Amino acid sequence: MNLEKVVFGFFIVLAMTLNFGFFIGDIDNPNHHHVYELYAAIVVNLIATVLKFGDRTQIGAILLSTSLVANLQLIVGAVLWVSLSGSVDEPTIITYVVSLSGGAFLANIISVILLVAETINQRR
């Protein structure tokens, strides 16, 4: 078993599950979306992105691009949440942030699918 691949897969799957945990729930209900879970998703996505930098294959480039998309959407969501707090009603802000998180979640799903496909295609 390759410990590097275990850590790599762990962070990719953890990024997706944290993002899913934030995303799930009523889109406009602030009680269903916790700010710390969003920040945890951002941090884990950033770690997963850094781990993807070493791969020089075509699939590695696509994995990196999906991570960059997820990071961009999660960071923009967090910035919106911080900048709009107090100026717009909370359900409206949450709707924006959760929508961006949904896009990041889709990018994370694509990343996990590619990881599984690459693992299945590897020969011993």
Given for the second form:
Amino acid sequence: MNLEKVVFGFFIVLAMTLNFGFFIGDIDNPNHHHVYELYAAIVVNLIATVLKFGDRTQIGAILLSTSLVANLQLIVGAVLWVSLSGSVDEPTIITYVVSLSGGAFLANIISVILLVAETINQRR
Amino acid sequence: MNSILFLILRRMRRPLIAIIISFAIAIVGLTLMPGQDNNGQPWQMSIFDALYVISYTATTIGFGEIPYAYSNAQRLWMTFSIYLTVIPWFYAIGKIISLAQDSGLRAALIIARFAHTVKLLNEPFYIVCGYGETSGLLVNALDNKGIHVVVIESQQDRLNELELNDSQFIIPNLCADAKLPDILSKAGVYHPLCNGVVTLTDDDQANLAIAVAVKLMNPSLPVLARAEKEETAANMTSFGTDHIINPYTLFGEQLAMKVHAIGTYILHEWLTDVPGDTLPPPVCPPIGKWVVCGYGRFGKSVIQNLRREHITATIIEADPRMTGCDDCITGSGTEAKTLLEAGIKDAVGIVAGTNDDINNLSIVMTAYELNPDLFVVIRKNKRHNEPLFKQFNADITMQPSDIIAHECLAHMISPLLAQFLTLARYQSNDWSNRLISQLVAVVGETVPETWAVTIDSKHAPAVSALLKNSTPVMLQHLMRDPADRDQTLNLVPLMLSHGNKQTLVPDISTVLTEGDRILFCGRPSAKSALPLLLNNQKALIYSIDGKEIYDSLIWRWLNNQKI
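Alternative state: the form predicted together with the partner chain, after the form predicted on its own:
Expanding to the full complex; the earlier chain stays at the top.
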């Protein structure tokens, strides 16, 4: 067992689960989507991205790009939330943010699939 | 470039994670702390506000308490956040600075930039390994002649000299060991426009290693290598090195050429010199008894060539046993006694050929005092002693680096030129003198441009098209000014080569055939005018029979009606 691998796997899976947690619920109901969950998802996604830096293999490159996609969508969602609050009604804002986080969730799923595929490929 | 980016990302991993985690903790904490707004209502910071506050705090900008004055709980958390976030921030900045100063990273950057510059070269170029006196001359001359060069040298201070030189083109250069195949490939050994590799370092082993590496990497690439030892030269030949240059043998041959055929020598010197320089005045060594001081590799070659010209030579050598000299006078030659013993009084010439410049000068000074009519040949080893030699003004000053550079140029300007010079050596002195006077009449007293032209559909479409129409094109048609056919261009055809058959100084009424290669020599103006005749059929037809072809269909039709 390798501690680095544990940390790596932990952050990638956590990024997906947090993302899922924020995404799940009625798309236009602000009560189903907590801001702290989005915040946690962004932070964990950022950490996962940085952990993927510097891997020159093909799978490493794809892992990094999925993370970048997830980050992009989540951060755009957060920026929309901040900039639109006050001018547009809350259900509309939350719809935008949740749909963006849905895209990020897809990217995170791909990331986890790749991680699993790589692990299976590494035959003992 | 790609690998450098990954290297930076990898090294930045730890500081970036430290920043993300510390910011995340500080932001969440700040949003949870209870506060009050201006009306005394309970108020908590939003995540966005907290991000804003922590960002300016961590970067030590510090705008203060925004938007309301903080409660004690918030201030407590801010105090904690300052220590939590500022330290990782400085850690990251320190890491970036140390990365920028990292010698490994810098070297990687320099190599990447060099490889990129070479890759972008879009004109034929040569790779020169080693930048010493010889290569310096060579690079300068090539640059003057409009040929691109890439330089690899293992000493940075020599490259600094190159960068200070004022050159026509940008010369990509790299401080690295040229023996490494990776460096050679970055310098463009695999580049489709690479014309050849020249290795002129003063280390035979290094030259051998480079020649072998290049021949293994890209066998079709011509290699010119300097070799001073027989065994190195033999080894290079076995790997297919195209031209092996031994400065000592070359010097001996040139001295013999001077004694035997001064015209040929001047022709050689002239055609491989930097265009625009003035012609050196010819000096012809006398025939008679010679004294040669120094029987090293240089002296041996001189003696061998002098003897071939049936000139008797007495040798003076300080260490006869080591140099393998059986019949010589022992001594350095710097004192009058040895020189007198060698018979300096009735000699016609002296060769001061030791590997020490000061000794050479001393030998020649002493000899001059004993016999003021001597013809003096002196060997100059170091370029920085130039002023001393200029002061002395010997009849012939021989400098290995000059000789090598000239020889390399002959091969690099055009393979035809090297072929021409080899053939010219077999011609008589009168032939050379006639050619020189012909050249002087056309191009004047300055060093001319030399270039080769191939007659085929790619390089000379106009000529090729007329030949396909079975219109005969003669050499003289290429020698007329395309603006006024009564004026001739200032150029002389030196050689016409077709297949394996070479004609030296072809007659101007020679009819050209497809596949001919012609070596021209002339003024720069002629060199720039010639492509018009080669590429433009209208200009060529005007040059042949003085007729203008009309551009438009109607004029052409009218013209045909008249006839």
